[in-house]
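Just one chain is shown here, as structure tokens, and it is the form predicted alone.
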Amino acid sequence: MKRWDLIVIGTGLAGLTAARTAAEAGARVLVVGRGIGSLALFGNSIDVLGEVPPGVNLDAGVSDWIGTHPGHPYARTGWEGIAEALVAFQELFPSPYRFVAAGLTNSLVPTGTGTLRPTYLLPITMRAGAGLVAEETLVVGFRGFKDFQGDTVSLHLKCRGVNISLPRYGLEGLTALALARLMDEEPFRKSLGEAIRGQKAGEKRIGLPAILGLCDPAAVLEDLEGVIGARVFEIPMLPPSIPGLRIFNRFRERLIAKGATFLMGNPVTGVTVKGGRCEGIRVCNPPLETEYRAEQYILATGRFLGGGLWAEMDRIVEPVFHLPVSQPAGRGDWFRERFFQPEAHPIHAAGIATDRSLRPSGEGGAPLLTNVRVAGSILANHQSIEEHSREGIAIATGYRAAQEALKA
């Protein structure tokens, strides 16, 4: 039986970051996941902490936040750890398709509902949407493409919007993935650019749904801007997320090049624990169940959507290692009286508590498993949706978890 240096359970951004960090250091890495993770659903830009207003330096803002939120996952890494992890992430995406920031501060970018949200790192295909000026912007939707309502987006952004027919297609029900593949074809995107240019009325920026190709989005962007004669930017939309698929594909490509192995499609059905250490995990591929062993393990299975946490009738459980979950006292305390309100629901902070090395901990803070680390949104004491911190937590804690595992 082959023995690994590190087994990462989870294929979201936290798990991929941990796996890549370890593989780059020469470790033998196995990545286990049921699917391709939440990047395909929500991955677009990299939020670090939206609570820090645009124009305020993130280093100071995040450091102050950590000081008033000592249980937050960022308290396990500090700003220095966050910054180091973000640099490592950016290095995975060299020019021309790179992730950029407006200095050391958040930007406001448009969403598929026509609102503006704060974020830090943007793929180059979204950069022109930061600091949007309504009177200089045209939002373009496609007839027959139902995942992006250009009229609604432009209405809320108070800019002009048009819907155009796709060149040679105009098919009802065309999917985001199909459109992205068409964008990878040079004749198609140039014909599309000409159609958009004919709709321009002096606008300097053109907003499109986030479907600017899977293989070479930077080339798609360059071609469209050259034909249209204006800056072009992607606007995130309903799942699937094409920018998220680009991130996943880049991580997978790099990990395979570094010798990592992917085992996807089947869940972890059990673990073997002795003396406070995990000795192996079991993966079921009916009718067979196979055990995989490693020196170190990282749990990065996400929260409820990813199956990292399960909500039973009266409690929340972690199904892989059966770790204790920090959670409200009873089901009646999971949600506040009104669903839509400024304050986050208590259930959103549920998760696994850890020590400073990201090992799962029990009462008193003592580690429960000495060779297991926890990373990503499954960690306790954050409100990543309200904080706009989801990707930052994933990258920072995934990076730190791998570092701690390699030191052990």
Second form
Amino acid sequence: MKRWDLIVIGTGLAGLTAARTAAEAGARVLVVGRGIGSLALFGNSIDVLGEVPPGVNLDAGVSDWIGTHPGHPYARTGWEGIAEALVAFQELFPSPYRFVAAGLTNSLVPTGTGTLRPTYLLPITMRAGAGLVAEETLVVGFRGFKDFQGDTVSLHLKCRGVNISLPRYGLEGLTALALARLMDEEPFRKSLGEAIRGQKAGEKRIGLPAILGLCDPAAVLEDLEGVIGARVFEIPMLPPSIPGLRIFNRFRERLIAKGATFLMGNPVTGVTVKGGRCEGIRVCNPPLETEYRAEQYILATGRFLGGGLWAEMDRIVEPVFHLPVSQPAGRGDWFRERFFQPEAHPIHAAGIATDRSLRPSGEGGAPLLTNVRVAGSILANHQSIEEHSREGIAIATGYRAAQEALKA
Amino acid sequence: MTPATEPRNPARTLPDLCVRCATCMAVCPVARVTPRFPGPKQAGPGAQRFRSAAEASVDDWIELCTACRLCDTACPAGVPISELNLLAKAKFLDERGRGLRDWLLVRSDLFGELAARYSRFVNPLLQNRTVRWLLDRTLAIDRRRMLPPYEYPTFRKWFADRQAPESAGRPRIAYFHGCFTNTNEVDVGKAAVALLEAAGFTVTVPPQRCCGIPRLGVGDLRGAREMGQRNLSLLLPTVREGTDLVFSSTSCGMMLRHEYGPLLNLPGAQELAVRLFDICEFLVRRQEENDAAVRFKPLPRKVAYFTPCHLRALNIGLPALELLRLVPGVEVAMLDTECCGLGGLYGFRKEKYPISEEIGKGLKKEVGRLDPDTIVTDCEGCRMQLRALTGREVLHPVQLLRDALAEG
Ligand code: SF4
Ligand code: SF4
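I would like to compare: after the form predicted alone, may I see the structure of the form predicted together with its partner chain?
Okay, now the whole complex, with that chain kicking things off.
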């Protein structure tokens, strides 16, 4: 039976980062995902720590934050660890479709509901949305395209908005993916650009739903900007996320080129643990259950949506290794009074506690499994939604987990 | 591999597993080219909530699902989307009835032997414009679709007639060739036999019938069960004597391994599944375990590898790619576009031909960009479609590997 150096469970950003880090270091890597992973849902830009206000340098801001949040996943990597992992991430996206920051600080970019959100690394297709000025901005939606409400966006951003249709192409009823594929075709995007130019009233920046192509977004951007005569930016919208799929595809391409094997679509249904070590995992594709073995394992299965955490009536469990989950004392403490309120719900800080090397730890901090590491949003003690730290945690801990696993 | 110990989850076909995340919409090849198909999220779990056995089906778009299963591989919640679609399609077509065309198309295994015997007369007819026009008009088999020519002698005849090599003391391996190899792509079978013999086996070819997947394509569950039952009675004696069985056709393999048991609930399916392997999967494993494994000579060739959807559904990674990488001089690029668009017999149907062609468009462009010497893919459907799209040489991986076998 084949033995792998590393098995990564989870195909979100954390798992992919871990797998790539190991594969590029020469390890034989197997990636197992129950589905395509969270990038297809909401991968857009790379948040690191939105709590740090724009204008304040992220290195100092994050280091201060770690000082007051010693249990946070970032405390395991420090700013240096985050920075190193981010550079590696950026290297995966060479010119022209790059990820860039506005210096060493957060930018504010529009969301699909027209609010502004702090984020750090932006794909170049979103760069012109940073620091937009309402009077100079036009938001363009497509008639009959349900996943992007241009009117809501422009209303909240207090800028002008239009909805256009391109009857020749029958835009009505098309999915985001269909639109992105059409954008990859030069004649389509040029005629769309012309239609937008016809609607422009001197605006300098044009916001579009995030569908600027799947294969060659940089060329789409360049062509649109050329035809329209203004800067163009993508605004995130309802899932599936086209920018997230670009990230996923790029990772997958690199991983396969590096000889990694991808298993997607079936859950891990069991693990074999002996003497504090994981000896194998089982993946079930009915009617077969297949065992895979490796020296090292990384658990990056995400939170509730990805199936990394599971809420039973009275407690939260981790279904793969049955690791203890750091969580509020009882169900009554999971949520605050109202759904929307500024303070985070305690349930969102639930997750897996680890030692310094990201191994799952129990009471007293001793590692429970010596060859298993945990990465990404399944980790305990962060509030990634409110902190705007989701991708940063995934990249930094995925990178670190792989390094630790290779060292072991 | 061991049989799954856990009983089949009774909630499998319940639509409530779906969390409405729309991930599946990111991969469905049909939904991205036509708004007439609502996409996996809606066609599968969405519509399932409104279906009832007692009421007539209203899903007149359900036939547009190609059963590629990509949605299943992407869904994070484990919704058996394509199975829901298949069951809905079966009900819709049971009620509406199936035409003469479907009756004929799914029985191609019955007249295949005969057509091969008289291929000298049949092949020119299949190319004849008047005949194609007639088929198009009377049976709605699209005249633009290339019909694969028949070959004689068939694989079975070649195998029975040949001078078998000295084989005393060698382990036995059984080969499931499938209909297409037998009557239309005999060289694939010859190559499979050559590779297995080079790997040190005595090859046997047990009696076998069409796997029945064409019946599933028209939602004929009863017909598929019958085919399955017949095959099981023919194949089980082989696996019961302890001989493993390999297949070279991805879709036949998926049918035998994953539909006989979980979907069709056929007795003995499990016994077959645990001894059934994709030929490249089997050879990779052999390569890992055995020092005296197959050796390859240099074969300078620029190859583009395409991943069939049903290979993704088998969820065994990319074993053909692993083998191709062992051949010195072979340079492999990935054609990582999802789905070629043929969908088995789907792409032969006049009303679906444009969808099939539209799905394949991206693939054609990608081939043009890579400009390989040879295209390689495991599934005969993908090979047919790729030949039609590009006019280039398209091989099964075993054919290329056979050409690279080192002598002696
Ligand atoms: S099986 Fe394929 S065509 Fe059918 S819904 Fe799923 S992804 Fe779409
Ligand atoms: S079927 Fe699966 S992927 Fe599709 S919307 Fe439902 S949960 Fe999401």
